[in-house]
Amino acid sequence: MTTTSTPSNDRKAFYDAIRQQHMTPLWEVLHALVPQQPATPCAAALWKYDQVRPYLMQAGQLITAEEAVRRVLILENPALPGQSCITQSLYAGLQLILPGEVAPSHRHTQSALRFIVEGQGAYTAVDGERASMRPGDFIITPSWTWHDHGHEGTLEAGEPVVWLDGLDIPMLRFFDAGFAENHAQQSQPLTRAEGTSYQRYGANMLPVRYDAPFGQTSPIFSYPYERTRDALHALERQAPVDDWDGVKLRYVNPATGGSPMPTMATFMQRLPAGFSGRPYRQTDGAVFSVVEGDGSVMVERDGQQQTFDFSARDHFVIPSWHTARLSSAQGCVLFSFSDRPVHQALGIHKEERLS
């Protein structure tokens, strides 16, 4: 008697046979690889600071900072448990110091960002130089430069600092290009004042002989609030408001003109009081921190939508391709940053504004 094989059969003992030489069909997957549109696996979320806050505090009493190296509680992307990151290339967490504390001195290769949230008194020192931390401030820590945090502030008086962290870990461990070195003292040597970073680059000018001091990195590592509050109202007041955006600006490095960091962008927005935006998508998944104010953002992804009521300390993210649309009645300010360079640099960032 002749058994018949089926195309089935026949395919299947034939994939048995080529995994077992450590192949597979592309034919199989080609759809979810090469997909119509992106397809990523990430959800948009809020965390409100009224109700993480309480764990900050908590997580303060369980653990010093000097033990914890880094006392950071990690904005998790709900679908993607386990993974320490808030999309699939992007770190984000809430990180607390107490009045007294020093976070010891370290460096990795890992770009970092700090976005101040709450509280005055702490500091971060970048390569020698120190930086007061005050809320809307945001603040660099260039690849492989030593860095620490401390807080001068006594526990009777002082009151605790919390910022927003955002790293691009998940990036360099896709690239197997994660490395780190504890200093040999707790705080790094001094050796420059405060403020000398942003004299020498601030002022749209550069040093004759310009040394690029770190890499791709801009070469001022701290950009207060203040200077930026006033250029956005400056601009609600002067020129034309954007339907999607309000008034939005990018951080720039003042030497190339570009992004601060190789991997990460970071914009400041303000939507001006009764701002009803339009809706907009693009590749890039972006986090924002509430700086002032508050409002919504409704984001909608496959016919599924979601509005998420924020108000001001509250951080949020859009993952890539989710049509996201802000509004607010009594207007506020947005910080936010994604991985737009890395998309730019490769030639694969993509927008709509949609009407």
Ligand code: GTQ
Given for the second form:
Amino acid sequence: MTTTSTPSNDRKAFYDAIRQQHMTPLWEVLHALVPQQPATPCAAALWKYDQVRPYLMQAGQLITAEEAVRRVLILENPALPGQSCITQSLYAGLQLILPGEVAPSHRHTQSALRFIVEGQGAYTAVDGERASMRPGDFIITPSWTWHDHGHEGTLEAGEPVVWLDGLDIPMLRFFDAGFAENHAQQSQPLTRAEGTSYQRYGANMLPVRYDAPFGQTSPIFSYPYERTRDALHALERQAPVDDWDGVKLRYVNPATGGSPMPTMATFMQRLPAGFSGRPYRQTDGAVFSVVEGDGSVMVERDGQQQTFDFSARDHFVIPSWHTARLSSAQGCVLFSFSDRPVHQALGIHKEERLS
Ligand code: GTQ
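Switch from the form predicted on its own to the form predicted in complex with this ligand and print that structure.
Below: every chain and molecule of the assembly, starting with the one above.
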């Protein structure tokens, strides 16, 4: 039951009186506090890369990576302007690094993922080891690990490198649990050869005395696209394709089978050519980066329907409990991330696959 939305004068006077005591009546807000189903303030949205890219390059002329610390254009949910978030719990941005630049080393309790969108020649260094960035690679920065980004190309021959940053910034803000500090050096000292972590933890094997170097976070910090892509394409040829997802895999922490980070799950999916997906909705709002190909997503909530046509390097967000239906005429590959591990840890994750 909801109460009347226009309280009587008696009640208004009462509310004014109790406000002095920093109290407010539950019955005026109960229906909003405990909704019958998720009622996110977020909107579905699409960022077309050909419209976004010129601004990224303009940012490259306006400020250096060093001065900016991180030269990023935040993807803000259009319904939450000024809040630096793409959903209520997730942050997303597009970061640019130019040949010769360094984004100085720091660490923070926020976990980060990088999904490489374009360009060659950049690297990120995490906890003493570098990972080269190639388009489609998924890289993580575990909570409280030193990280800096750089580009080894020359101004004449190098390419700009752009990646999607996904962080749990709003979650840590919500919990008031954020800490950060800067490294004494621009680039942290390297203590391991590139690829060491992948050899150690990424060959379906683990060191005999596995030491969980990053706690619950995956010890692999670069998941190369080449392997993911091969897996998806082989599965498309030789195994049944899911009617809702196409061929969809989740990235794992190989030591636990859980998500690569405690707060964020990541996925890669292939929609075969001619795929026309069935509708689904989930409590975890998800952010997508289009890796290859093109397609469309129909998003619906409360009878309001939108269709986004996407192509490679576009980004879009499907908020909580919005019904989505993916399709692709020519086939495509989609990376996505969400806060699902938190929903699952709390026992509140819900998914509906509709027909
Ligand atoms: O690369 O460390 O987009 O600290 C936002 C905050 C990137 C990063 C962001 C960050 C970073």
